[in-house]
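In the form predicted alone, a lone chain appears below as structure tokens.
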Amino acid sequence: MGKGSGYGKVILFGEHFVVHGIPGIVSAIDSSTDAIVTKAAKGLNIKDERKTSKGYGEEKRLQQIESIERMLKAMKLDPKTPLDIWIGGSLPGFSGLGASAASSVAIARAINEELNLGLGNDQINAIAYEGEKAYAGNPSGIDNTAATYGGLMWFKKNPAGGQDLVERVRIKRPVEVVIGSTGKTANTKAMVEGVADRRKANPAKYDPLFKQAESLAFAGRKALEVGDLKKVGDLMNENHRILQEIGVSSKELDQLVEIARKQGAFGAKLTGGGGGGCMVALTGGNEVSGKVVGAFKGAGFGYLMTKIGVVTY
């Protein structure tokens, strides 16, 4: 049998602006997804065995199947290969967490030890991106870089195809964050889909708007590196509002960040595709995540502690 894991992550600057090209941040947490595989007699066999908010499963079905069949195309096999796929891990099967990304560079790894294809890490990240596409359509490729290389990291596409942009950001100490979910499931291909129309409708609107997330970016890093956590966590606040603007939130989101908020966290803002899918909250040490938590709890939401930052590499 072959075995592989890959990391969750979570956006603190830039998701949706990253797919044109504004770079963003992404940290890995200490939460990941497994995957055994093991050579079947016929067909593709998927247990998928990992907790997940209401619907999740049957809901990236079909998008699970072409995805594992396209990463089998591009590691050059058969995409009817028969094998038997169980995915598990501490990772939850919540949208705006990378967990696609994260059962895609995962299953990659355990295909290629259960067949011997000797594929290194930047191999399997190129693997796992056209797994992505059966998710997100047009994937930034910054949650498959994440789920591969684990750490926190600065990320540019290049929009022409080319190499994106990927730098190690360091900093002094991992951080405390709180992730919240609604509970419901994000379709990150429509929503990626949805921006990009607007955009080309209304770019007197979206344009400034664009330019307004690359200044956050910048300055985000930059509070991250000298550990300036409230600076970071006002900046989390501004980037929330422009996705706000640019029609990614949603009420539930919009509730779990206020709660955040009230409870003492620095900043917080929604994670991912948006559209429901997941929020996080820079907390900064237990006393503060332990109040989100239980907010959050009796709001009725879904959550995971963890942390950012996490050398994982």
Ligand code: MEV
Given for the second form:
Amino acid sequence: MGKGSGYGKVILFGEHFVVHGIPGIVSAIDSSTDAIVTKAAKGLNIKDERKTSKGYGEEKRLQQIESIERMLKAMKLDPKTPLDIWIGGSLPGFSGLGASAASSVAIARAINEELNLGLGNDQINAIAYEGEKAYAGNPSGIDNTAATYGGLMWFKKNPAGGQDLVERVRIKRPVEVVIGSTGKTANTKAMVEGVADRRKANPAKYDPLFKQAESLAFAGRKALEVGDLKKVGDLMNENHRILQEIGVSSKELDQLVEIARKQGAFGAKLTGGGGGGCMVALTGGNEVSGKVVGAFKGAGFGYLMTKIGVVTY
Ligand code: MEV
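Same protein, different state: after the form predicted alone, show the form predicted together with (R)-mevalonate.
Next comes the full complex, this chain leading.
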């Protein structure tokens, strides 16, 4: 029996833009997906016991099988290797929290242990990236990197396909955030493709937005490092606006963002692929977190109270 885990994450700056080589800032959260893998007599038998939003399991089932086969191939194993795989853990299967990447990392680690492959973190990360392709089509690698190593990081994809730039972002203390869930499962692959298509069709609109996203990531890093939460929040709000402009927000995401700001959050934005899924509100403390959670509950939305910048490495 092999066991493994992978962290969930929130993206504070730069989702979608990171796919195109713009830097992003991501933080692992203290919820993870766990996997247990055992050699089987035949077939791929998946028992997925994660708590999920409605329809998540069905929407992702085929992508999950493809993802595991891709990872087995990346490990130079037969993609049809018979395995029993159990998936669970504290990270809910909500779109936007890196649940697919967390499960890929957890499964890759569990296979590694069960089959004594001797793989290290860098190899697990590269294998999970192959698995992520099934879910995101052309992923940046930000989710699997956060899921593998944890912590708060600056991530810039190398568009030429070489080594990505990954740097630790140091902050004075872990900062409270609340994640709000629309309860709607989103197809990350379709969201990523949609942005790429619209950018191609309308560079005059999109190129300046990509430039703005880049400036926001740099300003966001600086504000995080000096602990200026008001500034981080303002920049997150600005980031949400440009995500609206590239067409990845939704009515429910905008509603959650509005609620969080009204309850006193420093800032709020959608997080991850959008089109449903989750948003993140920077509250900076338990009092505001409590108010935001109360208002989310009152409006019928799911939530998760957590922190960014928890050192997990
Ligand atoms: C998904 O969490 C983040 C996206 O930018 C896709 C990716 O970077 O792979 C939408």
